[in-house]
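Only one chain is shown below, in structure tokens, and it's the form predicted on its own.
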Amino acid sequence: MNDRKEIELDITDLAFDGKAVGHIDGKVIFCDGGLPGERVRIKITRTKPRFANARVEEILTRCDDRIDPVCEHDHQCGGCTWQDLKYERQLQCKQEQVAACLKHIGGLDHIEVADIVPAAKQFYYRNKMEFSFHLTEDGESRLGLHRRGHFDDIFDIHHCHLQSEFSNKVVKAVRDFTAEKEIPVYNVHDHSGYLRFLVVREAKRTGQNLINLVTARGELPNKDEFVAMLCEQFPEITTIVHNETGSKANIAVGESETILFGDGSIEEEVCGLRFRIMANSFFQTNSDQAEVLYNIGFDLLKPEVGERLLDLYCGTGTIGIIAASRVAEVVGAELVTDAIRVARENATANNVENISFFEGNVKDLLKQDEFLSGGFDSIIIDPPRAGLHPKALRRMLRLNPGKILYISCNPATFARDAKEIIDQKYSIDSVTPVDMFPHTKHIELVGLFTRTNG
């Protein structure tokens, strides 16, 4: 097997990252493209000892799963796996995929997998999609999404079907104002060059929508005709900043911001709540969906109005101040500097008395005395990807809570926590797969430890 072979391959299963499955002399093959039953010619990329990557050159046999993609762009996007995919059968490799991780990263094969709880709108439900900047080898400039499995490749979007046409019309806008002024694009290289991305965050019920230049450091050039641009073709808009960052990390982050039009922010509606976001902010990407996760841990955890709750990596305190009412008191943790001032913010515009925040890493916080005095009967966290820090999972076991809501959006990392979790003697029944992000490879889900008696 060499990077030239071509070969026919039947695809069994699709892997946690969207690829495709198959076996050849059981040898793993990861495959870009490809459906479950389909019997597909490709060209190997890659070879390991235990694996091979592979690109799909030709389906040769269909499978009744497939279905003609709505976007233009599904061949080359990276951002829709499996928009070939009928939605029902992308729901069913979701909630396997979860079953699979729980049994051979935790070896919790007796947990059980509710059924996964789909998306109401399959489309244009994305409150913020980051679009990125890039000049090509002829001097082109573009702005879009990456191309599959490239980097440093993007290419020009012209109608994603997960924001709304509202975003569609503003890349389109801001990508020929910038090729129209000739302002210099950013180059992941060499780093040299200015633009870098473009963020539209929507907050879908209130209307509210905020958009987002981060660059690299500098004044942004033609920067009042930009602004007279995007209010005079785009009244919608609420707010305009532009973040500038050093950083040669590919992301949309700003280490600087400035306010161009608006005060800097929008405000979205969850569980009757309002909650103000900001260009830097984490805040579910699917309003929706976020209401409906948040309830089915709200249905898991049955907080109790005596309790003292500890929200981990509490972002702009979403979770906790819609927990306030709930209990006697809420206490929320968070790195991010704005995210903590925001979380205060947002308490203070919903009257929640009953809640703090404090500023700093999960795993120093939970062994500071002033930070942990009380005690606490219930603890939610809802991590990064990359799941609970060691550190701080020990910590956090050591308070000893009734019960742990433990939300995550990666069910690899979720299963390896748990395995620790359940080792310091607490029970889970099952958790609960929630489709936030249709077409794509994404899953979020959650479940509920209980303290046992042994």
Ligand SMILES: C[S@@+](CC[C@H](N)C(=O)[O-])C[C@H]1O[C@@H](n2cnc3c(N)ncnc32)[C@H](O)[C@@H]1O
The other form holds:
Amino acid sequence: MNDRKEIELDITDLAFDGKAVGHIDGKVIFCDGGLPGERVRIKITRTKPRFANARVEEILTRCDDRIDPVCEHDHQCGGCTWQDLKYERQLQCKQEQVAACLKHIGGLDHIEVADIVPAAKQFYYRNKMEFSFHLTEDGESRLGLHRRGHFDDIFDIHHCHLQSEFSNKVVKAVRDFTAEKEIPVYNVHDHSGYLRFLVVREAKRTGQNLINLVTARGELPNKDEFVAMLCEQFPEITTIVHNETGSKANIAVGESETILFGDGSIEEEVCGLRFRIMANSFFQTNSDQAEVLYNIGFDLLKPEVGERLLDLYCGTGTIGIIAASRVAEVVGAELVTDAIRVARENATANNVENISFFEGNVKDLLKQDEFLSGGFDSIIIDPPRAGLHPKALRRMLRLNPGKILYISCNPATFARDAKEIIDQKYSIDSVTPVDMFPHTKHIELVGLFTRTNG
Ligand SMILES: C[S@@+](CC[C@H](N)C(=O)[O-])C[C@H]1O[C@@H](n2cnc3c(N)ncnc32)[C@H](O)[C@@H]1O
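The structure above corresponds to the form predicted on its own; please provide the structure of the form predicted in complex with the ligand.
Then the entire complex follows, led off by the chain already shown.
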């Protein structure tokens, strides 16, 4: 096997990151196409001692699970990995990947993986999308999504099936406007230029829409015309904000925000309560499935009237605020200042008085007396993909809660953390994966740990 040779390969599996997997002479081959059960012709693009990466040149035999993708961008887009795979088979793959993580990373093959909960909507389910501006080598400006496998190449999206027709039209209008006005586009290599991201947030249940233009530092040229153009063409827009950032990190988060239209926030409804969402604050990106996920969590946790509940990594307070009516008191903890402010406003707007929020890093808060006073009967954790920091995990377990409900967006770090939690005298019978993101590789899951040492 060498870099230039074209080879035939049987695809046997799908890897955690969405890549197709086959084997040659004991070496694992990760391919950017192909489905289990298919024979493909590949070209090796990179070799390492134990694995190689390959590009699929031709599908020689199609598997029965292959379908025609609905999206015209499927061949190039880094968003949907599995639009060409029947939805039922996508679910099965996700379920198998959760089991594999528990077994291989946590050594936890005794934990049952409950049937994955399918998404009610397979298309147009996202309430947030981030689109990137990009300047090609030929000087052509683009606004769209990342080309698969490329952090620095963007293609013009015409119709994405993940958010809505409204969002597709906004992207086109902003692309046309900024090109006509010749507003300079940011370059991720030399950090010159101005326009960086367009973020569309769409509260699916209230119909409110937030448009966020993220740029390098500096006044937005043609600002009034930009706002007038959007408001005229899209009366459904409720607020427009401009975020500026001096950071070189390629993330659509501003360091300072100017409200251009409306009040800078939208409201979404989950579990019968209303939540305020700002441009930079976290909110689950599939509102319908967030409700499903939270309800499964509450059914497992069975919060009790006299309990004190700790909601770690609480974002804008959603879970704790929903749980508050079922317990005596809730304390939420979150790193992002804006999210904490909004969490407090959300509690007030929903007339929830038995909740308080602390701003800070969970691992530091978990050693502060004021934060810990009163103790906690149960803890809900919903960390980012990296899972729990070892210190946060150790300090959380020192609180000796009766129950820990773990909501995870990464089965690998869940499995790693689960092993530590179980080693400290907790048990868990099962985990439930919930599909929040059809056609993508992302997996969400929830599981309850119960203290076994009395
Ligand atoms: C997956 S989100 C969960 C949000 C919330 N539970 C919900 O369902 O809307 C993870 C949250 O953890 C916050 N976060 C990340 N690292 C943190 C840390 N070290 N300490 C506290 N919060 C952190 C993020 O800002 C984000 O709001």
